[in-house]
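To begin, one chain is listed below as structure tokens, in the form predicted alone.
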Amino acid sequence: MEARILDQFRAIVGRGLITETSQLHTYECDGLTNFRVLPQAVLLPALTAEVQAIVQICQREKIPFVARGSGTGLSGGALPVDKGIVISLARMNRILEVDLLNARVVAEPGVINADVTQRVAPHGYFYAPDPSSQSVCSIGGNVAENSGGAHCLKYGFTTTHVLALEVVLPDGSIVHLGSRALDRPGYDLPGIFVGSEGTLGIATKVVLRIVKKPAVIQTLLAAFNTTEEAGAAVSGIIGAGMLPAAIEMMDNLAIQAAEASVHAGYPDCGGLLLVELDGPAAEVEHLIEEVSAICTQCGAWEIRVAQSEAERAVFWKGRKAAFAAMGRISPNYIVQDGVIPRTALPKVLSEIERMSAAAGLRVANVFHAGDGNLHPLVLYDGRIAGQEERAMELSINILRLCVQCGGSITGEHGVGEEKKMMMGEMFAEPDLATMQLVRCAFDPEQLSNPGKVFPRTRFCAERTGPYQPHPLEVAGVAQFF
């Protein structure tokens, strides 16, 4: 990169400019380490005005940029692009406002997910979206990927809890999408931005909805001989009209890994369910009895209900640690993220087992069973020639199976770099072209995280005339923040 441009960047962020090759390697990939690109520079702004100034230079010089939070994404969404820069938002980590009367929190994108709940917990509130990486992942990354978590079954994904955003568009202008009100007229622009994977701009402030902590929370653990039995229990619970806060499933390989890592005390079984119920005490007591009965009917041979908050935390500790724990039983693994109808769980898990045997590779399953969001982990040894290629092929075939069963190639990890070639499995060419019309409206130069999500770039029509301020900018909608 030219020295004059680096000097301009340095004038904005000072020591927050990284150009040393040894330091740039930290940013060459996200949680998906199969793909690596070295950025030309990394910038760490601390203020919205600094983000805006950086993006304005990028727009003027036609420099592609990738926004990055904590780098925990698993689809290559924060992978740098050739001849581009990374804008790390790690320093923008302040909770700017806590409005308990209206159940709102205003946070910068670098705020860690779990820190939101920690801030409001003393007042009886929590922030519902809880990815397994919530102790390290950032709000900005959650917005980009529309992250979910175990409790999204009842409480919804990130999009349910984002009311408004301050966004630096790829041309360097600042707009405000949404409002603190629950139902604002006009297009649902926050809904378009959340889950757009950094392709429409950079969120610099986010208005979040927080939720009152329920009166009672009970967590039940049920052990089955097979995942098919556990899957049937999931269908039975939902079919009975219940809506638990969470239903999580782990197979025997996942249990082995979790036990080796955190010693959660899980039974040695073929399929394990964690079912969490919350609400008024009488309701939860009744639902626990119903869930226990359904699990027993489906073959559960051990059922435990956590008798304390400490025991409940241990139940969840094993589930939350499952992805990282795979390193205990395999030198390498690929985490996938597909969605299927709940009723297809037994069939799909059985087919994954067959595909696993045919490929000669183990597959561990740990996932959000309540909403059919699978997370198969394909285990392999990268030191053995050909295994990584077979693992990649198997993981893609599992996604293809999900689509064939009426599901999706992603539930919460996003498309990013890894799955963009699979978009054609779900969408026809006119569908993909229509989606990119939205992208072109926000980023006609295609500078913001270019090359991600779609299998090929569709170039936007050239803009006519100079940039005109958005009416919202003129009206001064900053009052929402």
Second form
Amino acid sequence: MEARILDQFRAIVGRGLITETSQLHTYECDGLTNFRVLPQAVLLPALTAEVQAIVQICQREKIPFVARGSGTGLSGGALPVDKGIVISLARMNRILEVDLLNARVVAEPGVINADVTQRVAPHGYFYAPDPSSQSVCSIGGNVAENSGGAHCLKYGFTTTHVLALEVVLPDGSIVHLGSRALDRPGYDLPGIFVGSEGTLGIATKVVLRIVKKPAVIQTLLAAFNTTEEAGAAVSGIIGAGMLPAAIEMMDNLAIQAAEASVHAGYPDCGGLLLVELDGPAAEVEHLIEEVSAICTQCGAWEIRVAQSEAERAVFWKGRKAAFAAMGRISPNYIVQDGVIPRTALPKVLSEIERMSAAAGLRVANVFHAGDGNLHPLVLYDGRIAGQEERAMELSINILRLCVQCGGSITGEHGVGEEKKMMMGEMFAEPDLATMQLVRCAFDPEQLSNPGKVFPRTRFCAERTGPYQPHPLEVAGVAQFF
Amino acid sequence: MKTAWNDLRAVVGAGHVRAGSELDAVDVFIPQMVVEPANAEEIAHALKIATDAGLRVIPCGGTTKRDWGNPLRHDGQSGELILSTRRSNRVVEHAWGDMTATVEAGCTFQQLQKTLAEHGQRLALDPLWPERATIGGILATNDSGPLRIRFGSLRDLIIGITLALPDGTLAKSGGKVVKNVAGYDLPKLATGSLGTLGMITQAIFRLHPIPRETRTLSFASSEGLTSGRESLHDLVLAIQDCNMVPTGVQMRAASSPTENELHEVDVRFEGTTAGCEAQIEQTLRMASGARRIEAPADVWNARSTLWTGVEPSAICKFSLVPTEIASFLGLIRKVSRSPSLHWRLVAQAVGVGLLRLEGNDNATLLSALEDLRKQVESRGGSLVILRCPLEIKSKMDVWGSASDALPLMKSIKARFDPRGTLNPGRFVGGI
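Just the form predicted alone so far, so send over the form predicted in complex with its partner chain.
Full complex below, order starting with the chain above.
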């Protein structure tokens, strides 16, 4: 990068400019480590005005930028782009305001997810979105990815809990989307910004909605011989008209890994369910009996209800550690994030089993069973030639299966770099062209996290509607895949 | 233009294109034609024909909220047509095991609920005029009622959408699963956009079970006592600040010729019998200062009663943070004191509500509305006029002041509808 531009950046952020190659390596990937790009520079602004000044330079000099929170994303959303810079929001980590009476919290993007709950917990509130990485992931990253978590079955996703944002647009202007009061007249811009994976601008302030803690939380653990039986119990619970706070399922391989890693004391079984109910005491006590009865009917041979907060934490520990625990039983693994209609579960699980056998690779399943969000973990050994490729292929084929069953390629991890080629399998060309209209309205020059989410870069001057080859394509100058 | 009308007849069938009449008027403006396509493809095709011919299109469903928005901007040159979803009205799929439903835009809310109820489920929303209002219209106007305190509004319930764009593109976004972050969230962008970006042809929703038990409690303030009213407001805030989970908390209030302005509060619980009873007991303990009354019949539909009364009147949707509701009542009292106006309101505890103002003449109403809006906006809220005399509409933007995001909104509109086919001028900031 030219020295004159670096000088301009330095004038804005001072020591918050990183150009040393050894230090830049820290930022070359996010939680998806098999994609790496070294950024030209990393900037760590501390104020909205600094973010704005940086983006204005990027706009003037046509430098692509990628915003980054804690770098825990699992789809390569924060992967740097060629000839681009990374803007880390880690220094903007203050909780600016807590308004308990209206259940609003104003946070900077670098605030850690769990810190919001920690701040309001003494007053009986919590921040509901709870991705498994919540002790390290940032609110800004959650906004970009529309992060979920185990409890979004009942409480909704990040988008449910973001009421307003201050955003630096790719043209360097600052705008305010939404408001603290509900239903601000105009287009639902927070609705479109949350989950846009950093392609529409950089959030510099976020107004969050917090939720009152339920009176009672009860967590039940049930052991089944098979995932089919566990799946039947899930259908039974939902069919009985209950909306648990969470329903999680793990198969035997996932249980083995969790046990080896954190010793949660799970029974050695083919399918494990964790069901959490919360709400008024009288209601939860009654419903947990019903859940227990349904599980028994569906073949559960062991049922435990957590008797204390400590025991509940242990129940969850195994589940939350499941991804990382795979390292105990396999040198390498790929995490996937498909979604299926809940009723397709038996079919999809047996198909995954078949595909896994055909590929000669083990697949562990961790599953937000209540909302159909499947996390198949494809295990492989990268030292064995050809295994990584087969594992990648298997994981893509599992996503394909999810789409064929009427589901989605991602429930909470985002499309990012990793799954952009799958977008065309889920959406038709006119669907993608229409999404691109939004992109072009926010970022006509495509400087904000370019090349992510969509299967090909599309110029904003292109016509919408049925697919038309770009003049450069016709002339053979450029190709799009 | 004549060719365009013929093309439209060819697409939807001559029997489904008719001349507009007074019954089709939007405000007082009568569109030349009413076109009723049978399905999404015909809607998209008709839109393309209209756009290519430079016609303006007013999307329409059950016509219950047809006058919402600013007056249509028309130049007298281009023709206007109503594109109705009335015939595209099927419940396409109720995947009850997955608790989702796919429905065409022209389906009435009541028809959808009837179908869902066969499997003990519902769309957890309580819009105005459910027997006539259609899914497309409810989405375009982002209507919601008391249930939102527990289930959120449409943005929290819609998971997929099909939009017909002015160039004839049919585009899908979202999907049939509740949890899905693939691509931009166009269902949310379309919700509340008043048909200015595209016509909603189909929507997919997440569903909830019909509750096993529903119980309502109502309270009234003691007559003439300011302290009684205040304690009722405190009750509304206290219920939100405790760990009960009501599915409705609303306040009803009206002006009074004497100082005895009556305020009433309704609280609803759903769930198991034991859960409802425990929460009712807890509410009664918290409400010890209030007078319990028999809940009026159909009290959760109280919003719709604001559409009847003395004319001229204006009906507004207001939104504030919850703690501002009490001071909002003070503002209403102030603006309606002299010259004297009558008012009634139904406010949801989350801070959103409807207000009816009745005055002797339009000038009085206009000045009260301007005053009230100024105060509400200075508190970070909004006041949108849903219905009022046309004279007022011509002098006051029904949506209120636009934010610094207006250029961005205009840019989105320009991308989706570059020729300004859809509802020109009717949305925020002249969009």
